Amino acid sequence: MIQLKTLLNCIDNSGAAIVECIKVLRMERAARVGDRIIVVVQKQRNFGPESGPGGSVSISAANKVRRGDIRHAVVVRTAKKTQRKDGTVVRFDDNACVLINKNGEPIGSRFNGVVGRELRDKQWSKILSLAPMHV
């Protein structure tokens, strides 16, 4: 259950590491897997030694988002237990999301970690195709 002020891990390579939910879109309840939210980037991700001051890749080129940016995101994992139609109960270790643009396309080109199967029901096929595994 993702609501106002919830901190989430960002699992794509957009440059954000930790984001904070500031709005759940199109509903009055907490967000679940597959729901669209608005987030603000709290912490940026470091992309190894080559992105340092003496490296060949600048930090601004590697990171597509910066700290303080407000973006749309899709929830891909929640720590709250959810029951599926087939009776199985699924629970993840953390809350995680993927940053998207206004058109609903992912900002990052790679994802780290699994995503929930509920994304298939909500037509997030682009996210499912980039994810290494869905559970």
Second form
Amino acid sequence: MIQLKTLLNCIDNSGAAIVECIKVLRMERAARVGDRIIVVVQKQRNFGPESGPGGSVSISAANKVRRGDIRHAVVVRTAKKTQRKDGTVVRFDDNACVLINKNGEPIGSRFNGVVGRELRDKQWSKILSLAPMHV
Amino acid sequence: MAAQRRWHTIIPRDQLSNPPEGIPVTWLKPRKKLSKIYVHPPPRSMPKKCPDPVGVVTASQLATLDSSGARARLFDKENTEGVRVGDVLHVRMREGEPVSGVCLNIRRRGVETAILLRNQLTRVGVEVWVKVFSPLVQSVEIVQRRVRRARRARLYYMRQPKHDMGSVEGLVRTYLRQRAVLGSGGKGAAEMLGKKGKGKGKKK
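Right, the form predicted alone is done, so what does the form predicted in complex with its partner chain look like?
Let us now look at the entire complex, which starts with that chain.
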């Protein structure tokens, strides 16, 4: 159940670590796996050991997004239970998303974490192919 | 049915021949059908006919979904060999990937009986409710039993990092490898399903 002010983990290598939902697109209710949302980057990810006082340059080089950026994202995991057509019910321990651009292409080039299989029904095949595994 | 009918006479027969004053003639036409009123018997009592309709439906569903009764025995509370919370289970699906994890909860509801499996995939906790009598479920196998009996019916505390088992993939992989060696190859899936209970006993 992703709604306004929900904090999500960002599991791609775009440079965002924690993002906050500011809008659920085309929905009056909360977003679930596969739904598109608008987020603001709250916390940046530190890449590599050079993250320190001198590493700010490398951070900005590696990170495609910065803190405070407003981006589109797709929800890939929810802590809320979702029922599948085969009767199984799946829930994850956290809420997670990946950032995308306006055209729906992922900003990051690699994801680290499992994603929900509902993405297939909503035609996010690019995200599914980048994900290490889907449940 | 005929024996139960009770007929009630409204107008006596002798009054039909000499009609009383002030009564419309239509009343007094000798109509045999109206002279008697059929009193319907009360509707048959449903609780008497079928005291436990839900139980009947459940039994018929289980007869089709679990004809051998092996799955029901596996999740029977009295069965000491059956599944208990805390066991690591491996559920094969007829189509799609198998599900494995530690059983946190067994929801015993007849044909709706379901288990909650918790696992960690890429270090993210994933919990799946599986209906055990679903036709999509091919087999439910016990990978590892809990060493000591759990003292709770629902092991939700295993979600806490302190008590979390982590991934059970390693356990499942060793179990599958062992079983492949013991099973000597050419056994079909249906046979494995039938011999589930016995194979478990052999292993112990």
